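The chain below stands alone, shown as structure tokens; this is the form predicted alone.
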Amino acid sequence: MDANTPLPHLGGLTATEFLRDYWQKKPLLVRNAFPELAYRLNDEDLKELAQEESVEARIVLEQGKTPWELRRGPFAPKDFKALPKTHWTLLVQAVDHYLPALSDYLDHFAFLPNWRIDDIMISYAVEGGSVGPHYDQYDVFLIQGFGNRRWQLGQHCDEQSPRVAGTPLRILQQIDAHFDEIVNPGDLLYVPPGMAHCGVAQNECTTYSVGFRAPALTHLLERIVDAALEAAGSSRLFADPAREPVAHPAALSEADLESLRAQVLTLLDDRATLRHAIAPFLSEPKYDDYEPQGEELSLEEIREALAAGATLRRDPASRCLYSLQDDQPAELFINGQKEWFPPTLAAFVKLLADRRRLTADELAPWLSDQDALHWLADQMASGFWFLEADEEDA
């Protein structure tokens, strides 16, 4: 993606302009940004997904057994029939994992690294449905499906912001709205992290939420420390060859404290150690128990399927990233594990990892390379890529 090309779904802003002026700074409303997305899924599609054991689904009732009652799936058809006519919302997480074609919409945000993207959550709400005024700790793009929703945006919040008691939801006691708009099918609203927001369905409607990951720095530090300890072993001891005499032997001096700090940080300030710790962590899948299902295919079967019009798709539930050396992949990590590849296939690995879907024409330079196809076949057997016979528009 060209960082300086105007993007219609960002209202004509370039990626550079959006990141400079809006990202984690202020909201952005773009009318009719994704008109084709508005009617892609209906409420029955979401209800069917919410009945699956493996799918994370929730229902929020504004006035249930308790105010802002939270119910967790999987649900049964009778659960939906027992709901009131108004003021409830169904939320289904990671819908792009189950409908791979939906993940293609994430390419519109390819100016951000894949490891920062979380998933596409879809909510269905009846009239008055809402999850209450709240704030998120991450960025989110809210794309309106069918129907209409009223969005109010307000103050910046943190853990000290007053919240409603008696509910597991992070409902704010109030929202000081400075933005109040009705969004229509296809409209996009970007909300920065920490900003209070509240969406209320004006009628039956769906909302697509493209959420982003913000790894906790404490979790990163824990991984880095573990990697540094593994690399250093027990042989690295504190050293003070420039020691000067002290007047107070029981005191921890500022000079000693600084020396201790500097030597500890030296253990952490190693690029290889950082990569060894962080890359697997950032490539871990959203759900810890996720195991992709692969298919073993011969090289000829792969070629024949692509020639017949199939496309190669990256598993949307698997996370994939690579480290760079001379602008080419040096190491590949998928779902928290390092995946081997021969250095001669670095350009091929880069193409596969960067793209969500590839056609036979795009793969043509590699289809006659036996090493490339053997490696791809092994990856497909592991479930990280698969062939999609019927092309779906996105």
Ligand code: SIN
Second form
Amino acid sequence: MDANTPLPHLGGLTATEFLRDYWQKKPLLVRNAFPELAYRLNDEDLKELAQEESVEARIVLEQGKTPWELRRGPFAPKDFKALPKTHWTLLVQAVDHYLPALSDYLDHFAFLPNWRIDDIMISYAVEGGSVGPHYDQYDVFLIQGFGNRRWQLGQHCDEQSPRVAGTPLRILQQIDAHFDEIVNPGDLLYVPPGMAHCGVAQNECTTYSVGFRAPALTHLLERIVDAALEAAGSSRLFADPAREPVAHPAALSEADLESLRAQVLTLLDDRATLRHAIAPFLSEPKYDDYEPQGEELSLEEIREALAAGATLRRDPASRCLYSLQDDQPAELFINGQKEWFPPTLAAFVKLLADRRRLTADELAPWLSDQDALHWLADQMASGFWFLEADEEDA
Ligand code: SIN
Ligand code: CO
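After the form predicted alone, can we look at the form predicted in complex with the ligand?
Now the full complex is given, and it begins with the chain already shown.
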């Protein structure tokens, strides 16, 4: 993706301009950004997904057993029948994991690294449905499906912002709206982290949330400390060959404190250790018990399927990331584990990992390379990539 090409789904901003002026800073409303998403899924599709054991689904009822009652899935058909006519929302997480074609929409945000992307959540609300005024810690692109929603955006919030008592949800007591708009099918609203927001369904509607994630720095620190301890062993001791005489032997001097700090930080401040700790961590999947289902295929079967019009898709629920050396992948991590590849396949790994979906034509230069196909077949057996039949045949 060219960082300086105007992007229609960002209202004509380039990726560079959007990141500079809006990302993590201020909201952006783009009318009619994704018109084709409007009727992509209906309430029945979402209710079906919400009945599956492995799917994370919630219902929020404004006036339930408590104010802003939260019900967790999986749900049974009778649970939906028992709901009131208005003022509730069904939210289904990670729909892109279950409908791989939906994950293609994430390509519109490919100017951000995969490790920052969380999932596509879809909500279905009846008239008056809302999850209440709240703030999220993460950035979100809210894309309106069918129907209309009134969005109010307000103040910047934090842990201290007053919240409504008696509900398991983190509902804000008030929203000081500086933005108040009704969105229509296909409209996109970007909301930066920490900004109060509240979206109320004006009629039956769906909303697609392209959500982001950011690692907690304390979690990163834990991993880095573990890796640094492993790399250093226990033999490195504090050293002071340049010591000056002290006047107060009981004092911990500023100079010693500084020297201790500097020596400890050298353990942490090592590129190789940092990469070793951070890359697998950032490649961890959204659901930590996730295990992709692979398929064992022969090289011939892979070639034949591609020749028949199949495309190769990266598993949308797996997260993959590579570290770089001289602009080529040096190490590949998928779902928290290092995946070996022959160094001669670095360019192939780059192509596979960067793209969600590849056609036979795009793969053509590699199809006669036995090493490349063998490696791919192994990866497919692990479930990280799979073949998808030509849509017309599907
Ligand atoms: C919704 O889809 O109803 C809520 C999304 C959000 O506020 O983050
Ligand atoms: Co929100």
